[in-house]
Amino acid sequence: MSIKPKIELRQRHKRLLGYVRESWGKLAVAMFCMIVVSATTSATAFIVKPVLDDIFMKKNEQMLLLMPLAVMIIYLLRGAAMYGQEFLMHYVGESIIRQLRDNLYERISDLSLAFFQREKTGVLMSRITYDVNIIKNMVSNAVTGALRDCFTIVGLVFVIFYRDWKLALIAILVLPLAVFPIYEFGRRIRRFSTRSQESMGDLSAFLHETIGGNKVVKAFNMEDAEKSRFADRNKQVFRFEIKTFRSKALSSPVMEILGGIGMALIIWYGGKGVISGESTPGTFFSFMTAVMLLYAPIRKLTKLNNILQRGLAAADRVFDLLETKSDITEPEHPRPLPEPPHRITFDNVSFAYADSDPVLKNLNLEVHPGERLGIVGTSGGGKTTLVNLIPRFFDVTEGAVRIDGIDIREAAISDLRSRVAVVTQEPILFNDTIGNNIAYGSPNAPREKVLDAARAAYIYDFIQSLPKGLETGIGELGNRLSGGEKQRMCIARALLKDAPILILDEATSALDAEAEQLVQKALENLMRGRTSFVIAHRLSTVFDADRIIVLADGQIVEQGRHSSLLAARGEYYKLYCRQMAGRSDGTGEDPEDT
């Protein structure tokens, strides 16, 4: 972990309070039951010399109804504040981990593509699960055990005092030794805590890529390299979390050892006092058992304060993530973009991702209302980053993108999006029904309106073969469905959204000649009175299209349309001539006669 400054650790860890704080109205009724705890843990060492004194020596027969009586209503009054201090306590450890857990995915969900680029998806998930499950056990156990413990304390060292001041000095002696071992091992398991939480988030992230890619696991053979590569990591998270544990369990029996010495001095010298006739049993016993009750929560506070470091470390990562700001920012006043159709002007753009060379260079585009403009090129030349401007999804390292005149960077991202349908090489779908994939964005459509979506799409003949229809569930990332099948529902989805702007990235390039030629139908729908970005690796897809050009190197290297373009004879002639050299029919076909 990077040692920040103590500002800044402050800072969090008044944040932390300040949710602490939005409970206050149970956290103040716990508190007083933690004070009636305490209160009755200090009676019942302080009725032991009456016990003793009044009852077994001067066997008063008074006070042998008095006592029994006071016992009751002591334990009654202390098992009803435990009650509710232990179920006020869990109640705001799991009121403040619930809006921690609504913060963090409220956070994650308007961070960039560039901080998912760059973050594991199981590191975030443990962030969400594990490290916040830790915050709630410090809230819920040590925060509430350390402030029953610090009134009993303050209850039990009064009721010494007023026994006997003397012995009192002599037990109190301890305490000052028991800071070190309480400070020092804590800063061990702070330490050794937060190794293991990252530990357990290359762990989840590890799960999470493999069980994923279990196909591509098992098609290779790797399962046992997998098994192995998974042991290493589990092995790591052991090693982290032996450490810490090993430093909880050192920390008792140095508590143990100290309360013994301390012990020791109160038998000898309180002994004396009652030999000589200085004090009497009662008033020795009545102070040993308060002196034990007293030891028991300074032993505890060190326990408590082993899972405090623990929920620290944990809190450390946790508002890591919550103070990560987003590379796209909204504007202070947003600007209205106007009604479609749109013209997209791509003004001297330039992009790179961090740390790397620019993808797209010095790029002048323009793209009129309504036209379908198809993007051609060699792998990596710029094509899906050149539309992943167009929603914001990365901002431009310089220039502008601009609709309608107006830089993107200047209107709502909400505003922008509004705009825009996207449909990807990889259909993304929900563990949901049909009907909610196809409404997704749009959760209020009418159901005739999800159906005409459908029909556009050539997929309702599929929905309506199946027994539930828009209700049957697709599993996860949809995988009761076939590619087609799963494409054709995305282009559902984007034609109920009816986005005025369309960005098809390569969207049949994974599909087989049978599925890509009914997903084409659906697609023509989609593009119809849309000005539509289609990037293709399949050259067919775009032979129809207004415009093509050819990014090579993150430039335009040629423009216009598929036979002007053939006759050119250059890049796009190139790949073309690439492309027919590898059909599998073999048929040769010449480029001049397409």
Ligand SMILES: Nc1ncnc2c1ncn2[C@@H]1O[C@H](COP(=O)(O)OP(=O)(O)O)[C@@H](O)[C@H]1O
Second form
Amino acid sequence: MSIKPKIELRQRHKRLLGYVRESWGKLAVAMFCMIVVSATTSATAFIVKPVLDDIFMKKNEQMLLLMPLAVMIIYLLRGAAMYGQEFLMHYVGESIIRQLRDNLYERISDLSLAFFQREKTGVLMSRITYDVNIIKNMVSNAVTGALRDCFTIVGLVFVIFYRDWKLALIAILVLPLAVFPIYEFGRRIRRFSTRSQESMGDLSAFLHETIGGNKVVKAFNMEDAEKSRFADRNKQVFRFEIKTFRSKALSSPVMEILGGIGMALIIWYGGKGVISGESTPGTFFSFMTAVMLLYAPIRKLTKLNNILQRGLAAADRVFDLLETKSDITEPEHPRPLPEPPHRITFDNVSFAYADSDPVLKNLNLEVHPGERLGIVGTSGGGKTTLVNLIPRFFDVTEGAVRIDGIDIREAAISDLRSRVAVVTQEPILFNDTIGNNIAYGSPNAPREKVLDAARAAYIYDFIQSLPKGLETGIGELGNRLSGGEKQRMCIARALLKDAPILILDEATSALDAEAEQLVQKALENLMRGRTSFVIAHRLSTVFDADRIIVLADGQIVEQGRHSSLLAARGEYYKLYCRQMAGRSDGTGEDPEDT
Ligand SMILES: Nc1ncnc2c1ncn2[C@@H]1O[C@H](COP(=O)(O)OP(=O)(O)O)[C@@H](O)[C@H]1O
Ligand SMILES: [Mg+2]
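Let's see the other form, the form predicted in complex with the named molecule, since the form predicted alone is already up.
And the full complex, kicking off with our chain again.
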């Protein structure tokens, strides 16, 4: 991450303040409590003089009763105010963080697919969990602590000047010396902690991949390689954490040494005053107590800078994410889409992923209402890319995709997506019950409908065989679900959504022949009466499509029915022959890689 110009930083800090502002009432009360806490600190230093001079030196009996009473009241107030301040500030801190987390999740959810393909899941997760907590630390500990410490310092400085202004001047002289180390350490801490967090994000992303993909790691005997790759990343985190900590650890001793020098000067000069009779022991010790009490808040203030730097770096990362704009934008005045069935037109469509060569080139295609379109072609030929344009997972680079003549970019995104159901090669189920997984996206569907969908997806019998039926949690089943069962649940989900446009992206290619038969039957039910795009890896899936297009080099090189395409002896015929050859090998698998 580059260093941001100062202006921009300030604007961002203002944004953070915006979050703080919402809790201003609680903040005001907390601030009042802080002032009380600070006042009691100064009062403690202040009453050292009457205690010493009146009780011990002058042996005043009245003061003997008065002073303990005063101390009790001071500490009672202090206790109550401390509780109020701690509680309120953490309340405010947690509220801000909760809001930030909500906003981050909302922002992330709305970002385009391109964003999710670009960013690592682990990094995004660490924004919401790790970075946000650092900001909380800054808000509820540092900022509030800072205010209290500032009040305390003001109070104590008043006490020391009131007691002995000449002595106070000497003590204050040491202060400027402390500014430089504070500044320098802060700078370092900020730099290293940014690096440390970046490498922590790296580590999370790495964990996410290798734990998720553990089966592959094992299959390829890569455990040792992954262990050492992990160790490398872990070492990076360690290095930056240590560097951060070294700067932190150094800043306190430097301050202590400076404090020691100040103290020595005070004892020498102040002691001289008491010996010569210019000052009283009470004045001297009251002064001394105030100076010693000053040490803690000043030390905390130097730490504050560190926490602030860390927090601001985290805030930068969080706001970077919050300010990310989605590539897929909502039209200002959305046009409603007409009633189904839909005609879908690709009008001179070109598409390129960011900074790469075009995947689709000047492609023209018209799919009639209710038509079943098969899409075949070699792997990487752009089939998935083509269908991803329909629900606007990506926007065309040139040309337009139209539904019943309306450019899909002119329709509301939710309207568009409500018309499209997608079943992909990898069935995605959420950690919820089977029933809720099928009703995902249709939360108000009555149970009967859910069961109907399950029946049409040929998963009903399986669900009935489970003791808890639809209420069975996916987690309870663990890895028991087969690919075919998962896939049929996803088909049931698509059936329940009842969308007029259907996209099947190699929905059966991960399944064995037996499972495929059942899924295929389920898909037949799903496609009935809908405008369907069927991407097929096994050509047998599209033999009876109304039309098959063959994609190669980002263009449609052939189209027609299965029989006429075979007769034409072109690309489709070649694909067909290759698959048939694969079958007769006895492998039963397609020759192409998946
Ligand atoms: N998110 C992406 N970013 C960049 N390139 C991509 C992305 N997704 C796919 N591609 C590239 O686009 C081409 C077409 O991919 P795809 O549409 O998935 O092909 P198919 O589904 O026909 O196998 C491939 O060369 C692939 O590498
Ligand atoms: Mg694909």
